[in-house]
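Just the one chain here, the form predicted on its own, laid out as structure tokens.
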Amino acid sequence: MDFSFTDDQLQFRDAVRTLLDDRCPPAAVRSAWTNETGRIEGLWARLADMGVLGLMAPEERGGLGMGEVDLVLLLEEAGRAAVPDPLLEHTAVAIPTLSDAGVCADVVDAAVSGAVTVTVGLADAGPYVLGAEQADHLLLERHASLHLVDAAAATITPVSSVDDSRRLGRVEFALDDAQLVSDDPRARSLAFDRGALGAAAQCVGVAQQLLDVTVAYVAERHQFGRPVGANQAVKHHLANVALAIEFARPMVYEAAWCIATGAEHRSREVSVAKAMASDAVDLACRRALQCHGAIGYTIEYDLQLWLKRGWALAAAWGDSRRHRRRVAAALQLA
């Protein structure tokens, strides 16, 4: 049995990587820290044109009708490029949740085309909503039910983040201003699993980028007449990061398959993947900072873009400790 990705899936990933290299370089990510929107001009429209935004929407709604296995590689690339837009929330959670519920078809159509942005706030995902001020619609949880709210009808209070390109907000809304999407606990559980999977995929992408730039740095940086990377301790640090990534990545892919196929132990596998990916990116952040030395602390150096994104994603949609407790509960160990 062949568990590898298809040529089409890999080519789609490569096309998205090329786009992000062009439209989402470090300088553009930096601009999202201080501009009014917290986003990169033109990137959202290009992602829509490529079909990324509507990848999981049904074909009759203008989407590609694909699933989590097709999307997971693209989210990994979004992590590698530190994309500031709420791509995970919009594409991996909001659009498929609304489509599955068979509601708000006009919002789904607009979301697929990139005309509007939909972000997500679930109780289990944390108290704040990513991109709340920049979004047009909010998929929010209240009383264990999912509701769609126009952003203009909600009260949004900005909240500072360790990563200023991830604009967070505290959201309050009245049920009278919201449309019920689903009161089925299975829909809420699936939405959370999709979000946790997406965060795990982005963690792997950030971790890989940190490893790549650190390997390049220690090969170029010389001390006492030899590359820093020639030191055995540095090699061990980076080898440990590489191992953590190589163990986490297949678990993320396996979790994507579990969601796409409706596997019985879907939530358990998602939590295993998120726990391993959170640990991997945390280790990658720590070792990258250590191997770069003092320059890694400076805001002028691009490394801090991925450090802050990595630590933010490690905690987003549940940190490793929370997901390990979820695994323990699934195995009836807690």
Second form
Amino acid sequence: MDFSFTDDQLQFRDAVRTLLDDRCPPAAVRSAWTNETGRIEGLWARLADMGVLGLMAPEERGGLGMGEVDLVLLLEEAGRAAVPDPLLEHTAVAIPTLSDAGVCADVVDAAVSGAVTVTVGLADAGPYVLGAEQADHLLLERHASLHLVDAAAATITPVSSVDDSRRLGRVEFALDDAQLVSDDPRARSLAFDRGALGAAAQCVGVAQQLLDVTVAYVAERHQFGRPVGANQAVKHHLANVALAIEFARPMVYEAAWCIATGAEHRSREVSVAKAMASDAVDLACRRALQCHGAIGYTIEYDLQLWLKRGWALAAAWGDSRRHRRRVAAALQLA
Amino acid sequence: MDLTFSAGELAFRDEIRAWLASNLPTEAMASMDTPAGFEQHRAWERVLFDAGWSVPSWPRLFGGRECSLVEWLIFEEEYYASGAPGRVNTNGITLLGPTLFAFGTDEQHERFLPAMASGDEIWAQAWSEPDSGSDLASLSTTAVRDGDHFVVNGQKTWCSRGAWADWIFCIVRTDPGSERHAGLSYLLVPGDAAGLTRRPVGRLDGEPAFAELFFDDCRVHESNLLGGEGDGWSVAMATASSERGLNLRAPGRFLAAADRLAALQRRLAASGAADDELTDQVASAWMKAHAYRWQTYQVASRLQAGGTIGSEASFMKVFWSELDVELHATALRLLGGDGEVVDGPHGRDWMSGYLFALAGPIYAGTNEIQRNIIAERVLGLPRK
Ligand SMILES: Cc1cc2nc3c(=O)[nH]c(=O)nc-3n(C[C@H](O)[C@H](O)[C@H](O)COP(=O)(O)OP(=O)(O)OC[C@H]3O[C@@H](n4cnc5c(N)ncnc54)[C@H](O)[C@@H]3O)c2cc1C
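Starting from the form predicted on its own, produce the coordinates for the form predicted together with its partner chain.
Once more the chain from above appears, this time first in line as the rest of the complex follows.
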């Protein structure tokens, strides 16, 4: 039993944090709200250079040949920085799914190098596909099989998200235009678990960021001649957020390990992780807003970037109720 | 990261599981919170001790088997999963024991640890006073030096099983002019000391398991001082961190309760009486027990790698105590009108468990105090 990360894994996380502090500050996220693509200029290429995009691709495809335990910390950082690109879809789901199936090697190569973006749409993950219009390829589900479709061959209808940097699309495609990736239900189930895990990791990152900025704010903001954070009602709100994160986070790490090792209860553990992470980020959003007061309710103030990302991610890849239902089914409670 | 158990850990699990299967008491015991049940549970402690299971993580010298922290967590999982009796000497073994190891002299180790491990001496904690609950540092029981003795005067209260315990660990004020955290000392007092009067007080669950202690010129030898004179607060805080964190309430008991809750839900589902909303609540409570398990293994890994646990213990205290309430409250919701019935084997019915669980957010430092600690010491929010 060793529930810890290696120094290498932690250093990789620190390097990604440094990159995101530099390339993905709130002003950059804000620009993705209004620009053409909903993405951050130059960030994708930098993530490719660092090996993040291809982290899970085999070495012979130019990847790092690593797994979910290595990736989970990086996705937490992506949540913390509110990275708007479809990083989890591309890195945590599309590349390993295509690599496992041993198909579309050219797409994997281009995805690892950052030359293309591959996004994902699975039936259980929600009705919309993130970044569909901006992506080059789409990994989509039809009749429990997985298919790869060129974005140009699909019909994409844009849908507005509460988070304008999340460019959603409703996607239709003809099977004739698609290449079969896998008709093995286990591949579909694994792809879903990978996506739900990635979303859970991002939820924890968003929640931690909301907690950190709110702690800093309430220590600074004064009313009645003292910091508002000296009031017990405020303290307890934030202690509750810290508690929710403290117990969701190990489940996210444990679920990552379960996927990486093909553990018996993998899907159940992923669902525990996503349910707890969704609940944690939802609480963090609401308490962060309350503890900020009206300034948090403005569009100018950056808090809203994380609030909206948090709410979107809490529901993406299955909301907490849906994942609890999966846990209940795994435990044969119903 | 490797979340599998080693061959040694698996063998350890098999060993304790097999031992419990063939050694569990066959007759139900009375509650350990009654005089008769207290003695029945003492006898069970002896059975555990003779087989080397009463204090598995302790040194062999004092009756343990020097198991690792992870093995101890495994022990707790197996212990509670088997339905074994509650541990009547928990306050000794998990609260005072670690404090003795850290602050006791060699003589104190030899004098107290073996008898604690065997259940020959069962301990109670006497910290709270009528006017000092959450604000423990305001306590006023005094212990004034007289040669090689301390003379104790004052009153303690809410002392669990304190009317029958063999020994009592107290915090007292040894510097009469002192205030707050200064001038306190940690004193070990025999239950039959002259000048100590003990009175049982009925608890919410009906058992006479609280005690009020009255010290009236009670003389205690200086060899019973644990840590330095005047160092009582820092010694006490070491006990408190055991109480809040890993030691007092390992995940095992909550995992066992979560499994019983899941079994209850399955029985109802099989008879067609399951309800979507309650099923969701059962899943939610089960998940939290599971999360407490993994959070604990994560903390254990950190401790085994040489890390420490300080104020973070407050996360665990709040979480396990509220989890316990949730598990029992959910079961009572499933039971509906049957929930108020308390005629099961003692302490195994959900209502009795609920009444006990409700004390969790109060003892070991109330959850309001724990949230203050999380906010101020973990998050760094301003005190004033
Ligand atoms: C079942 C049970 C067993 C116990 N066993 C023992 C034992 O063996 N030995 C022992 O010494 N004690 C024992 N206790 C006592 C326990 O330690 C105290 O109850 C606890 O410290 C709280 O003190 P109090 O009851 O005086 O409540 P108070 O301190 O009077 O608190 C009353 C309420 O006010 C709140 N409050 C107080 N101060 C603050 C603050 N600063 N901020 C926010 N809220 C605050 C509390 O959280 C609580 O809700 C036991 C208690 C119970 C219920």
